[in-house]
Partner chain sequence: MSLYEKLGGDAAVDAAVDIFYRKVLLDERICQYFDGVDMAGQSQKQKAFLTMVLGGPNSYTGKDMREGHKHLTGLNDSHVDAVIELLGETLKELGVGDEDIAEVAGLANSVRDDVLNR
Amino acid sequence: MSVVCYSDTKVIVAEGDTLLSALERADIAVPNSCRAGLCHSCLMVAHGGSVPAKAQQDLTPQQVAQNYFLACQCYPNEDMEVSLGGSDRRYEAVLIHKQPLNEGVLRVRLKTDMPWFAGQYTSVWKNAVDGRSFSIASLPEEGQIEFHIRRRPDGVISSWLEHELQEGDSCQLSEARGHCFYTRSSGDETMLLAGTGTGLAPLYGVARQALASDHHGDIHLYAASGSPDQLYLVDELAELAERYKNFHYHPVAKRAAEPHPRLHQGDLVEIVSRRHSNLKQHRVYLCGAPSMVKKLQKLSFLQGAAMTDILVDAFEAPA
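Answer block, the chain by itself, in the form predicted alone:
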């Protein structure tokens, strides 16, 4: 038998019994429906102990990487610590750096022991009730979590982060969530990353994680804004393109006063769909304005990308 810790309760799971059944006998409510591993209603996450392979069948690589599993298919073979997949565990974080990247974007860096993958998102909490979700631009091995925050004078959280929270001050973060992060497969497929505004943040993290993981397929990153002055991290991305021959940076501006040899002008969806008409064997990451994400998600599928290879993070409304 195994002992599973859920919240403050320890549950004994007999050999041949599922975790879901054992939790129910302990009067712990777990969402469930089919009990056959099909509906994924009983999705949980492991914080300690190994997850049996059967409990992760048919989950995405991103879910497996985050230790998600299905309670109805989990026959524990050792002690585990688990929680519901939608739990809202919070972590302490300390502000260590903040810096304007342009007139509209603030870079914020925090020190925390929260686990994450570059490209996921988390909520920053000012207090028990006021929080806002931001995508993660930094790699775990960098030891600090980085956000690119749209500067809003009337923003409850963005204004607080920019003007009130000082270096050395603490705040809280929710568990990192989302599947829009890099997972290594063959390392040969072409990666297409497209984002608007601060949708660049997760793409910046994903691209650098892929390069750090020795991904040798081509990586195309499109970062779009309304005008050239709203683009940011231009020099950093151009430097990455010079350092790595398989990384290609494509800045996009919807409008520009004059032509520029490195700048694509026009609509991001039209530019990407025209330049990448065949997306078979591609991995696609789309982040930013929901309208753009929805259009490119559909076009990417129609142009050959598998739905499981189209990872999205729609979080910023169009300006």
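Whichever C-alpha set is largest while still superposing within 1.5 Å between the two forms counts as the rigid core. From a predicted model like this one, the values you see are computed outputs, not experimental measurements. Numbering follows the first chain given and starts at 1. First, how it differs from the form predicted in complex with its partner chain.
- With a cut-off of 2 Å and the rigid core superposed, P76 has a Cα displacement that reaches or exceeds the cut-off between the two forms.
- Relative to the superposed core, L23 shifts its CA atom by 2 Å or more between the two forms.
- For A14, a C-alpha deviation of 2 angstroms or more is recorded between the two forms after rigid-core alignment.
Next block, the form predicted in complex with its partner chain, ref. the form predicted alone:
Keep in mind that what follows is only the chain, not its partners or any molecules around it.
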């Protein structure tokens, strides 16, 4: 147990609890979004006590030197004195369009001045404190941010986006982050993209960015879901595959009532690692369920992809 001093309030943090949860229970508002150490919304500064290494893992050396840390990754092991980091820059965005893509996924488009790369993620803020992170499916030259949002009736942000925020209304976005985007080297290497659920969003962005950048190596996109009706953008991706002969779309369903031409049935990890057994000189992008991402990251590496050529973005659809 540690005692953390925030402004004039003393908060007790139990063993195994994060500082973020403890502060929330004490009704102290800390902006937060992914709660997984990725979005950096809950950046704080320590003025006393030592910061656990895990809470600074992904920060810059400059931030570490100034005692910045992430509250969601902070399991205090001694008493601390802290304040908000406050450097999370927000951008204004206007809702342009929203459309259900199927039962489970909502497409949302926003206009903003924020710079981004297709495949990065950002947080959408309903107010100063409540935000959620989503991956970006659109290209900067398209002029609009596109998200694929998991529709949840009880979702703090997803339900607000679907039912409350109207076209023309504005909201705020955080600076785009993450390394999961296309960079051109030779343009010849084979690209392997695999995602589950709305993990398709960043991959859809990365694949189209590669094609727009005249990538001429083969691009294999695997989009997986539980059953065939949970797949989305199936027609768009099939059309893309018809238009570009180096782009290959592979829908995958864990279970399917009946066999379907062009649909792979079974486990994504098993299918991808079997069909792409030699990944030397490949660029691999893995997005979606953490268990899938971890397994395929390891297999891709063992099957010859260089560690620096495997780009991952593991996330659970947040409540």
